[in-house]
Amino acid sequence: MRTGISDFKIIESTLREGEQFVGASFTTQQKLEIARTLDEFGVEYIELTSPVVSPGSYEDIKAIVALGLRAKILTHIRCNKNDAAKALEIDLDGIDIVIGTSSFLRRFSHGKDIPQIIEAAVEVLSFIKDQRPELEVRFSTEDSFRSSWEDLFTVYKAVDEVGVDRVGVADTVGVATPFEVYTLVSKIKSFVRAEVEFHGHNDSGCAIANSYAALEAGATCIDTSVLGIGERNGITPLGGLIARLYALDPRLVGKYRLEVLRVLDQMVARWVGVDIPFNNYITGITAFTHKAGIHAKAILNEPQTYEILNPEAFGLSRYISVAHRLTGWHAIKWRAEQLGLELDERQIKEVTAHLKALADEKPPSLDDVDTLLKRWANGWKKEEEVHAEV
């Protein structure tokens, strides 16, 4: 294994952060059939919206509670007594509480010092722990990155001292590079009891490189949501952090169901009405489909030639694309054993050349490839009959 990671978890957020994604307006049903999914797959945490959100989210997060998933099941909040007080009501396994720290959120948003945010801070996490000890407890600041450091190392040392479970960085607007976040959360695990989760926007296309980054450094939980929906351009996408992890050694991610992926990106990509990308991490119509000739070759010689995933872990095949002017005739044959034509190698060349000439002049389709090796097949290869035909 090539890397300083042994283990982390995954904080699954697509029922909070995702929530956030413009196109998104789960339904309870939905909500249900999501966590459900999520915990086939495996993920340790599921991450849900704050229960003040409205009374309809209250509900939904007491009826995924009642599930009695494996997955413990988190509520995100304000950095107040009144939040607090309402997600105690319920048989949650864990509270996590965010306030923003960068000079921005600080004018902007809440209007507090570092002061009054440290005081805030270890008033909430006091009332939870004196309340609910066995809870887990998660203090993370917002806009992590365009905070100060000093400010965020004071913040980290009293949420500490107060005995909080996790600190949270939160890379909220994607302003942060890997090398950033690798740098920050090596100096907080230099000092603080607790572990460390990061929180990646993808707003400068980061997030799963700065995830990365933030296990190499020392972090143990990872947010993600499917698709990486959320604000904006969203988060860490699940199935991007679990390709990065798979292609840099398979037994890091073994003890998820990763065939349980595709089911999920098809399932939130419908109710949010949104098509899974071409390029998508591993679920994407393209990501183990082969076209240049001399990737056809090596493909079919030996996979991993051209394939840092191994599509069958994920319930998925490859595909050669053939009806095109790069086909080379190590494609050809594959196509025609697959349909179970008896061709030489003299013959599939024949095919192969004729078939580029026909590219040049309008693009195939894989029925033309098709016709075409059926017809030699047939011994029946007159160019002026085929032209005709394709």
Contents of the next structure:
Amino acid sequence: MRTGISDFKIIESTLREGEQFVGASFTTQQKLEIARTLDEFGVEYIELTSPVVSPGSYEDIKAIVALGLRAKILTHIRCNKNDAAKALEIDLDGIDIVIGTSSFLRRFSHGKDIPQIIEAAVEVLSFIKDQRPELEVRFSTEDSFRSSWEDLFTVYKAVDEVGVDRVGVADTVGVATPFEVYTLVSKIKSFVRAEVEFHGHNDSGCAIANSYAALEAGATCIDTSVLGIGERNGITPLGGLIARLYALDPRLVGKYRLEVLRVLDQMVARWVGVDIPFNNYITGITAFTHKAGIHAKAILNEPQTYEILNPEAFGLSRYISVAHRLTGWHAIKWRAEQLGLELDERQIKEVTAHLKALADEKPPSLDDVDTLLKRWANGWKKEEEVHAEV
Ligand code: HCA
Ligand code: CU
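Structure of the form predicted together with ligand HCA (previous: the form predicted alone):
Now the complete complex, all chains and molecules, led by this one.
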């Protein structure tokens, strides 16, 4: 393997962070279907919206727990006893607690200073541990990268001493760079017993790279959502993280049913009212489309020349675009073979030249290519030559 990463877990937050996406308002049935499909894919954890959000959310958490999935079910709460008490009413596998530590959030959100944050954290953690010692608990600091790192270390040390299963680093505003993530996670790893989790927003396009940097630094849990949906432009997309890791070594993601990714992306896109972006990782319509003649020739000989992801591993297939002026005769030959037409190399090259000339007039369609190939196969070219000779 090209990487030190061996084991990691996905904390799938489509039903928590994803619900914070502007287009998301999942019905109970949709939540159940998303949870079931995430479980089929094989994510280790499914994080759900807080039970205090609404009576419906509370009931939906219970309904998802009742599915008896293999994935562990978590809920996400603020750092207070009231939220924790509500979560404790449900037979969950774990609770994720979050509190803001940046000066912005301390001043404009909850108004607590660091000693007060620690006091609240210890109180809530002890409350949960007293009642349900077997529950997995995570404590995370919102807006970690705009917080003083000294403050963060003080908070993480305090919660680690009380006993948490995971400490969470949250790039709430998508400001962190991979190097910063690597540095912060490495430092935290050096003094906590708990596992480290990373949650990264994508405002500046670094969510996947940052998640990867966190893993390289020793984090073992990454938050994702399907298509990356979440607040603003969202967080680390499940498919993007999978693509990143598969490209390093397919064995890293061998524990997941990769062909289910397409089902998840399509399902969530439909239910939040968006299209899957054309350039989406793995499931975008052009993700496995090859165009230039030089690429097509090499791909037809050996797909790995221009593909680091094998579409078949995801239940998808590659597409070679042949109808354009950048095409080459190998691509045209391949198309002729697909159509079951027998043309020799000279004929194929003639069709290619003809198509390129046509393409300079107007963009041809695949139908145009097929028509040309059929005409040549039926001797049309010969007839034309005959006409010319007359
Ligand atoms: C938010 C909170 C959060 C929490 C992340 C976490 C964030 O919606 O603002 O619990 O680790 O991005 O900080 O999603
Ligand atoms: Cu978030």
